[in-house]
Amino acid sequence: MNVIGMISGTSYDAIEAVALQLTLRERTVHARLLGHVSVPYAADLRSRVAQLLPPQTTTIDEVCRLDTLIGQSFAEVAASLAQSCFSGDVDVVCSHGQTVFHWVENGHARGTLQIGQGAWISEATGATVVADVRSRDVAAGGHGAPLASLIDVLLLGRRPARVRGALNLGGISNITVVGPSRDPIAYDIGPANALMDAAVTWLSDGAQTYDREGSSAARGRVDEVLLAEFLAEPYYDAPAPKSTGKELFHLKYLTSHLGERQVSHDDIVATLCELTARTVAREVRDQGVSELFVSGGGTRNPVLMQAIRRNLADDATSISLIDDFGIPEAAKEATLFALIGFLSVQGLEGSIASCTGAQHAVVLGAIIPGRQLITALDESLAPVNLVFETEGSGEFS
């Protein structure tokens, strides 16, 4: 099957897609990978996204205008792909869109909101499209995340022989962590770069979006002071099943917690950092994790992939990117998706329950039909394991 996966993350810059062919064989997922582009948004549309976002305020005009315009972005995407990896010929297109709120209430998530119109999508391909993927596991009582904990399991296995664990770094950082003798659990840990985006965002008075390369914090020193107000935020020993996002965890929260305190702006990235790592390092070592494997955009800062490996130096952890099974970590997300639409219109579940805090797994998203109808699979054939295939690279597992 002819597939392609996209999002956009919580850091809202470009729109993320692959194409895959997918096949189900024998219970195990084979994946090729064709194509994958990051298409940044155009700089209008990134800014009225910004205005969309908490803390701001808005109206359900503006809503329904970037319903729209999402959506077309990402038909543009789609076609632009499709045609180039498939010439022309896909058969599903599942889209996460962009979220824009995820609303949790005393340690529950109750609804969540993620918009680019998926109609938009079917009518420039022809495919059916899978779109509004969270919110069943929602109402089937979950988080609606992590999602990432679907293939996540795939590659680590359900019940591995030793602790493993996979850890995604986006705008909120989190984890998923399989073992001999539990089931599979997943959940947001906190922000990882987030705060250190808004933070440059602000300082640079919007001619920076993030601290490329890790810059900013190599220069400052950590203000532990602060990072203790920071680490004092209850959200951290909250019990799992658990979720947030920059509901949570957005300018204002920075802006809070510094005061009238007098820190320089290296200073302040430096101490958000080294809180990204230690709320991270203290989820991998409670857990009792032996392999990391890590993914997005945080794995191209290597002050904070060292800052990681720093706070994790006297445990028996080893940390490697997730791109050791075959997948590029930059694509990772973007194939869930692709994965979550595979199963979707085939009647497969998306999602694990124990990672989601959901009563039971469900199939995920809303189906917008394309030109050809799909038929539905047995559930008897769900898939347990994921094999990843590039061109020429032969088979990871």
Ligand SMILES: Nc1ncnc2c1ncn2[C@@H]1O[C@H](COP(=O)(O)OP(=O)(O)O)[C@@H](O)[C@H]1O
Second form
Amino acid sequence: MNVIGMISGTSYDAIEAVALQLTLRERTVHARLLGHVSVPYAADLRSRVAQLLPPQTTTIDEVCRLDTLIGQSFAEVAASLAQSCFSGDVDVVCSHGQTVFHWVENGHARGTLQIGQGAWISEATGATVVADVRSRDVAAGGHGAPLASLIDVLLLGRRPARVRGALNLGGISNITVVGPSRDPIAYDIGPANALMDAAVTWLSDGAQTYDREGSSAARGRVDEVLLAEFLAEPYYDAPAPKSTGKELFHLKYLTSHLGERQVSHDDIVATLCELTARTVAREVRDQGVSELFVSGGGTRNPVLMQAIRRNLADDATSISLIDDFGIPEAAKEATLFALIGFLSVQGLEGSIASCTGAQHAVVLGAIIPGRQLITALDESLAPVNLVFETEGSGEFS
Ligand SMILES: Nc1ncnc2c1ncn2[C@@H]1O[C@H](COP(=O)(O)OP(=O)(O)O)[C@@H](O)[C@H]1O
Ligand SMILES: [Mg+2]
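Now that we've seen the form predicted on its own, could you pull up the form predicted together with the named molecule?
Full complex below, order starting with the chain above.
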């Protein structure tokens, strides 16, 4: 099946899209990655998304307008990828869209809203579109996150001989843990780049939106007193399953912790970088992870990666990129959604209840029919493996 997966993450930096040929044979998904693009949002659209997100308030007409504009942007990317990779012949597009609000109350997800109307994608490509991928899991009592647990469990194995973790460093950090004698678990750890990005954007008056190559963090020194205050955040001690987002970790959160304190710009960024490293390292250690596979934009920040390694130096944890499984780290999230679309149109479950905290696994998403309807398969055919048929792939044990 020719499938496109797409997402703009919590960092709303770019639309990530992949084109994959997916085949299900004997409970293994065989994947061929034909294309991956990262298309930055137009500057105007990006600043309107920023204006929409908490703690800002918005209007329902702006929500409608951005739902259309984001849907059209996704549609344009999907159509061009469909053309270049499938000569226009794409069966399924699964679009995560843009999260604008993730409603968590008393440790439970109550609702989640992703915008970017999928009808535009269907109209532009003729494909069956799967959108609104998180809501059904929320309705089943789950957090609707981290959905990455699906691809993580398929790649790392449901019960590998050693404890393995898959860590994604996007706006938020999340982890999936699998091991020999446990059900897989997954949860959001805390801010990965969200607070660093907020700090850099604020301190540079918008001239920069992230700490490129970690240069500011490298110049700064960690302010241990400030760091201790950040680490006192109750979210970190809350039990999994749990999810969070920019509803909590936004600029006001940062400035209220800073208060009247005089801290240099570089020291602020260095401290936030260390906050990400410490919170991540703590979970990796507490979960007894011996092999960690990392993905997301944070892997491109050498200072952050170095800080994570330093914080785990006493533990026997090997750290590598998810690329070891044949999938470039930057394409992982979009690939997840391609996989979800592939399963959903065939009536197969895409969530892992022990990871999202739901009562049971569900078929994810809302479907917008395309040119042709796709036949549902029996759940007994559901895959238990994912293999990338690209260079560097293969069984990994
Ligand atoms: N070269 C780089 N140097 C430092 N940070 C980077 C670099 N490239 C990406 N990032 C960080 O990664 C973030 C985007 O990561 P991404 O995985 O796309 O997150 P999301 O899924 O939340 O959109 C950027 O906002 C930035 O903070
Ligand atoms: Mg992104």
